[in-house]
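Only one chain is included here, represented as structure tokens and corresponding to the form predicted on its own.
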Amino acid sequence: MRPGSEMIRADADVLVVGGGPVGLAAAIEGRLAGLSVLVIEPRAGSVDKACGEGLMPGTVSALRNLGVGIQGAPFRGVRYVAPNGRTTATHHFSAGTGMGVRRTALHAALAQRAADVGVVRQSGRVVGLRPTGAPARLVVALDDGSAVEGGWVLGCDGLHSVVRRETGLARGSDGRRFGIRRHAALAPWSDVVEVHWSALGEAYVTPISATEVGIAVLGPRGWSFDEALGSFPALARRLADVAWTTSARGAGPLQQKVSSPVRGRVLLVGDAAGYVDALTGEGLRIGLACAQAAVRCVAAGRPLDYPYDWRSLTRDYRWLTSGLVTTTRVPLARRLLVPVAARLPRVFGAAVERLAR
């Protein structure tokens, strides 16, 4: 952590670094727990991100519990599609529905709810963290030379977290897989999220509205969106003459490792706390659950409870996603995945249900 002599210009019980969906959810949780909360975010307006934009039923429920209203296109399950476009495995959720929501619309809804409950926003980019002379206080230094002070810091600043780096909790990245997303002016042709598989990666098709779908591709570094789409022939044919409503937006590398999600009075939440891959599409669900757990530990003054809670909440995601990513690095396993899922619908359905909760 960096020493400094910045002018302290704000103070709160909890400083949330990162004003994306997970950061805003953590801020809302903090206010609902009776804490004063300051969110530090350099970007103005609704924050966009390259992601699949499909909210699992558990995510929709968690947002509702926070008092966040969202609008989008409902979907009833998940379908895996083989490269030939004909072999498929489909599971419909046993309870609840998911929802495809533009990330900017989700962010706007969370930001409005945060403002309604009294979350304060501070514009700025974090460049360092340090303790103060007072017990149980931390200073977050900003890029304009000023600083803010708080009792706790929640690092919710994503894949490339400054808080993770500044606390020495980062343990590197795999660096192999990246994501790219665009939107197409096309009525959804299915009431499920489709995951198309190819020899090199995956493509997610998510209904966003009655007239728009989101297309997100995951694969190796250096893939352009057009190159990636070309590896899914059946999907590429369907999208051959489509009008694209947004430009390509990328993110990565996806895998990020940490030694622990907590150090002292700093807790890492969401992608900042380590990330495996977007393959199973539940990053936001996990992020919201961990935000709630982090605030609960902060409010109780028991930060060392958080690693246990974090491991428990992320266990299924880490095991299932790590296993799937590792297995599908083998070309034969990748080719057989969808046919095997189609032949074992109960196994496929059980995996989807665990991720949808």
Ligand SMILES: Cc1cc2nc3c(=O)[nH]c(=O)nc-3n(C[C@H](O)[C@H](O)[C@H](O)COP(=O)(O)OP(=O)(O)OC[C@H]3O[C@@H](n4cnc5c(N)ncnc54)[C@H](O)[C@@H]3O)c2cc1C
The other form holds:
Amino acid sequence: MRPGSEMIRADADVLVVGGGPVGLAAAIEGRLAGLSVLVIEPRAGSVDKACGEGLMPGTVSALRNLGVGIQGAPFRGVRYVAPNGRTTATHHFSAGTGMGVRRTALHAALAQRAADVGVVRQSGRVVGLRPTGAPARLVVALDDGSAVEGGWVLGCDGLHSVVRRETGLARGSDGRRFGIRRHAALAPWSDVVEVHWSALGEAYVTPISATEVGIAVLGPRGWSFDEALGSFPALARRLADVAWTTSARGAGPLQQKVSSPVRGRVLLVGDAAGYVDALTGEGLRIGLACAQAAVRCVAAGRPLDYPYDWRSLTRDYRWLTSGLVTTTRVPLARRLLVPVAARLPRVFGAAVERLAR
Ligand SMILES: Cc1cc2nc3c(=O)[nH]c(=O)nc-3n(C[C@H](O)[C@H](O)[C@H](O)COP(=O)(O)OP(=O)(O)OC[C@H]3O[C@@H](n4cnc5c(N)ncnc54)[C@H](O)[C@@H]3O)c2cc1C
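Would you mind generating the form predicted in complex with the named molecule now that we have the form predicted on its own?
Time for the whole complex; same chain goes first.
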């Protein structure tokens, strides 16, 4: 907490720090619950971010429930592909379809819905938080020296959350894994998201439109996109002469630990509330579910219910993702993963179903 002598610029029931997809979803939830909401976000326009851009069926239905219209390319399941490009394990979702959606398009759709329901947007980067002295009031300090006041703060400011740091809830990162994404002008060759495995990392191929696919690679610190692609020979051959439509954009380190997702009247939501890895492609599904839970707790004046909700909503993701990341650090386990998944389709299918909704 920082001392402050700033001029207070605005006031709202809920201050949402970070206008990414989870912050905007939380803001919409807040307005639908009858609260006044101010979103503080430094970046103008449709915000981009390194992401695999695969919205699981649960994410698609959560967005629909929020009244957010999205457009992209549907996908019916997930396929793991071994380094030889031939051994595969495929699971088609038992219900619903996923959707590949460009991050900028997702952001624009959420921002439009937020504006329609009366969310106010404030441009700025949050640098600190402090109590006001008045009961149940907080002040958020911005980088231009101004400040805003509110009753609750939802920290939705992503992997490198300032709110998490300022509330003392951050517990660091192992710093091992990073992600990079690019887009290629290529008609999708599959109706599933492909996850290609190599000795060092994974590459996701997500259909985005009839003429574009997204490629996201996950792997060790310092990997360049081209170097990463070279470790997936079957995929690299397919992409050999392709026209790239975006440049490489990275994120990481992916793992971010927290001691708790709440302190006082500050609740952490989305990646800000801790992150395991992008390996199972469900950050958005969980972020949207936690946004709904956080607003429910705020509206009821019961912030201490949130850690329980957060634990239960993120349990499968935390266990399955950290289990998979840890196991596949062992080279033999990494080599055997796809063949074993192919031989145990029910186990593979059950895991995909758990993560999809
Ligand atoms: C390579 C990769 C692939 C992925 N693939 C998938 C996938 O296929 N499907 C899926 O569901 N998830 C995927 N994820 C995870 C997904 O991208 C995240 O879970 C999701 O973006 C989290 O949204 P968020 O709003 O919490 O954070 P972000 O999207 O990071 O948004 C945070 C916002 O906060 C703002 N901000 C930051 N600091 C401040 C500050 N100090 N003050 C104010 N605002 C601030 C930022 O500008 C940003 O707009 C992937 C992640 C990576 C890295």
